[in-house]
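The chain below stands alone and is given as structure tokens, in the form predicted on its own.
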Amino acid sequence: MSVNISTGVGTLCFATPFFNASGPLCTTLLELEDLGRSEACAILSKSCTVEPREGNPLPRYADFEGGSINSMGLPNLGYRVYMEMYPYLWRYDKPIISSVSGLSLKDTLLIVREMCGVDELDAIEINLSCPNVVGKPQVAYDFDQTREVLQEVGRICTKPWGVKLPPYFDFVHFEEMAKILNESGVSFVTCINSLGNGLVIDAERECVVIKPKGGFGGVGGRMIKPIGLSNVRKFRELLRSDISIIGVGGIVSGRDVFEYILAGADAVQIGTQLQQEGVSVFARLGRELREVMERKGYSSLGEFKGKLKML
């Protein structure tokens, strides 16, 4: 049986449903070129700020059983450098997406306005959910501030754009955020970012495993998949049908990809597993997803996307 795993997010066409989450292995031109040569369906660059940032002190990332913890602090080369990279990445013939994480609304609007002038850039993802910048709250937990950001970005952005959200846990919060998103011009929603302010302890050394923020950091990896799935499912129930959803969190196998699409995701991003496995993860996920679909008799993603059954 022929299996087609192509999909779309907004107006973007993807050959497969998976690409990198902004974070691991997407900061330098060499890393972005590796993504271009891989079977990732798109190239998403590191969340950028106006000026380059070194990020938080080392060690700021650690793996543990079931996941990872990090407090990177948005290390990046500054948006001007990424703008210069996009023409070089165009030769890989896949969508190029810029992650933007201005440290203020003014910074965000400056970056978005200039990014919109880059012909080779296909879309912009506004990161409203970084939990690891000291002294900076996650914007998407402040609904009034989120509404203002989306209104202002919508006024100036001439490319398809979306937002990356933190995890939500209360249905009232889902409903409030969905209302804001439905009133905005977003083409897609990416959920979820890491679970903020987790703590991992090395019992042998009797200490924390990362240095910034006293050991507190964003938790990702396999253990957060149920939260990622719940956010995708609930937003698919609440959002306009024309807003695509990109699922993130704990994707390790092709079966995980299948579950996210079943819950309503149009595509997925890979974070912790990309960091641990490298860009070969995308080819493996493709093989495993096709195997799941063949076993179940599905020839396309649309045959099961969003069709999660209730008991």
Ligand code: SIN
The other form holds:
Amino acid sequence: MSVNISTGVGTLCFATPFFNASGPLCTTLLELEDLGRSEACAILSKSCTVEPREGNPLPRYADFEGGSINSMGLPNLGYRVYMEMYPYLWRYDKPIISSVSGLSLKDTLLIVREMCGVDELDAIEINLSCPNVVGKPQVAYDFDQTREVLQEVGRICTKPWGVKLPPYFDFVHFEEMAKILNESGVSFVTCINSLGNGLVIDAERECVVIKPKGGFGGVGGRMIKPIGLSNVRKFRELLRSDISIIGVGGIVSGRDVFEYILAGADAVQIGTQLQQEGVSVFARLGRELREVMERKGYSSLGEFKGKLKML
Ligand code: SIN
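Form predicted together with succinic acid, following the form predicted on its own:
The complete assembly is shown below, putting the previous chain first.
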């Protein structure tokens, strides 16, 4: 049986449903080229700011049983360098997406305006949910500020664009955010970013495991999958049908990808597992997803996308 795992996000066509989260292994040209050569369906560059950033002090990433914790603090090369890289990445013949995380609305608008002039760039993901910059609360937990950012970006952005959201936990918050998104020009929503400000403790050393922010950091990996799934599901119920959803959070296997698509995701991103396994993760996920689909008799993602059954 032939199984087709191609998909689409807005007007972008993807050969497979998985690519990297803007997080690990997407900061330098070498890393982005590795993604280009891999079976990732797109290349997403690390969230960029106007000026280059070293990020937070080391150690700022640690694995633990069930996931990872990080407080990277947006280390990146500055948007101008990424603008110069995109033409080189074009040879890999897959969509190129820029993650933008200005430290102010003015910065975000400056970057978006300039990025829109780069022909080789296909889309922009505005990161409204980084929990790791000291003194900068996550924008997407402030609904008025989010509305303003979306209105202003919508006024100037001439490429397909979307937003990366933090996890929400209450139906009231899903509804309020969905209303703002439905009134905006986003063509996709990426959910979820890491669970902000978790704390992992090494009992032997009686010590935190990362240095920045007193050990507090974004939690990712296997343990956050139920929250990622719930956010995808709820936003699929509430968002306009033309807004695509990219699911992220705790994807380790092809079966996890299947679950996200069943919940309503059009595509998924891989963070912690990419950090742990490297870019070969994408080929493995492809094999495993095809196996699940073959076993269930599905030949395309559309046959089960969003079709989660209720009891
Ligand atoms: C970071 O660089 O701190 C992680 C990015 C994010 O969580 O958005």
